[in-house]
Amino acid sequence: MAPAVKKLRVGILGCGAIGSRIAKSVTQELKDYCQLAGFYDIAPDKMTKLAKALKKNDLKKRSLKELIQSCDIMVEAVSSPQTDQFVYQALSAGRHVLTMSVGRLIVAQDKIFRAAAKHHCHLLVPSGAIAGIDALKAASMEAIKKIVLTTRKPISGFTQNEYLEKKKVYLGTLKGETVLFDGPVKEAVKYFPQNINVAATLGFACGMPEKIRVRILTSPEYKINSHEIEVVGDCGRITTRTENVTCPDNPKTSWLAVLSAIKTLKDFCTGYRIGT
């Protein structure tokens, strides 16, 4: 008889909406190809709503050092100041790591990508929301003259957000679409850490964030969230457009963007990626 093929252990940090979805989908759909370890929040309640929809309370962890030492793979599903803290602290001690919270990595990314390297880990970043992504890092292989990427969500998904706050931009008084942002990818995931996340993985992806123009739209009407991208460079030009239903737990975030993550995993713990 063959022998068993041991399943990679797979933590979850973060039992927010997304983190959950993923530990879900760990113990069903993804049972034959990975096992999981374990989770962590800084938020008992989480852990405790998470473990007993899973029926798991033994792999509540104390820690985020505890929950590192039972995995294999670590998923990040936090969007904190301290994710890119996290990250490292998991590649540094020899485990690999998907992140969702790309954004906040872009700062301290070189630390990270050293990080990866030095310890033979691997960082994986979904492509999130977006289509095209396997398309934009071959072409980068050349010169890119520009990226644009142009985003629109409801209203709902902006809520309690600094940035606007402070711009005094009042979402319930908006009565047509509006450019909330229109930059650089470092300022687009600094104001908008929960949504933008697909401007740092366009960044990661191609190499050169500098040359990408980020802009950020909503309105009453915006029922969905929508990502178009424009990319031309010397292997011609680039668009992309991608029309998402949010996810049922959280209108800040992309149904595909969970459905991403989950793929990633699997392809990850089976050995086998298809596309560039």
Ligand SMILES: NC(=O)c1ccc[n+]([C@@H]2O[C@H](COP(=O)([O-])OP(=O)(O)OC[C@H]3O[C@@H](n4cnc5c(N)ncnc54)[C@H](O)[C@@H]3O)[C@@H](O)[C@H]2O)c1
Given for the second form:
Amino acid sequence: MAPAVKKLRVGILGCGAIGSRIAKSVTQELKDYCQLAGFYDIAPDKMTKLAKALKKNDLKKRSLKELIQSCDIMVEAVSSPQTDQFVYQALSAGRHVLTMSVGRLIVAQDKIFRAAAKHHCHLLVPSGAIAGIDALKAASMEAIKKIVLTTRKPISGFTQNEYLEKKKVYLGTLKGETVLFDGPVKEAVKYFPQNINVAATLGFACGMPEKIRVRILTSPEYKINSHEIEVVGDCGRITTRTENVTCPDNPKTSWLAVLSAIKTLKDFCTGYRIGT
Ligand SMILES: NC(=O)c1ccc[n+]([C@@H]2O[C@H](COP(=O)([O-])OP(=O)(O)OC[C@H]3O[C@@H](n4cnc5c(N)ncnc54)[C@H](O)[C@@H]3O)[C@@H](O)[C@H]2O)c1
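In place of the form predicted on its own, output the structure of the form predicted together with the named molecule.
Okay, now the whole complex, with that chain kicking things off.
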């Protein structure tokens, strides 16, 4: 039986693949721990679809401000270049934030961390589609020599990518395994904002993003998203590999990332957390 806890009010920003699934979880498997306060999306049809699926038309919000006012914790799951501002706005209003678009936060990380500290709010970053964040956090208490992230995704995960279009990489003509990117985290999240949040998560977890080398590969043969991490430091050597099925509603998103967010929210609501 679930423990008696004060139910946190959850607001969902972004009613796409991740936001909608988390909203459903809040009303189903997490209903003993939290309650859905509302949801908001810039695309009205996305909100309407979710409202119909949940049979909760009254929880549609008219603005981000209204959403923030209604909740204790805001779940950010938007694909917007303004994500850092949305997160900052929620923290500054004294709301906890669980954020998915981690790569978008790098530009404003100091401001965001300061807002969380000033307003005594938690900024939750789920480990997402990768394994090993727990070990990396512990390892980073001492010296780290190198961190390499190798991400492989099917071609469908890179459609409409401006960086690849500018570089004249024609996805449809690729024959075998192809390296799309090899470089630092800051560039990876800039050029692949919807593909490589895991690189930013690694950077936040170890606090030394400059040590991370990111490799992004694709191939017509790839059917799943996979992420390999290699960490070498004073603690020894850590290697992890996840092979993820993609989210049914968005091939750019790994299903494990959705589950990771739901579990992070559950742990926050119950007040206990295992790992690191
Ligand atoms: N941390 C991780 O491991 C991880 C893994 C996968 C995806 N993500 C990130 O999570 C985010 C959500 O992913 P998704 O698969 O649900 O994407 P999605 O495209 O399915 O949904 C995004 C939603 O955001 C909405 N939106 C865009 N701009 C908005 C704005 N200004 N205000 C309100 N709503 C807005 C869109 O209309 C859409 O409904 C993306 O940024 C994605 O890159 C993170």
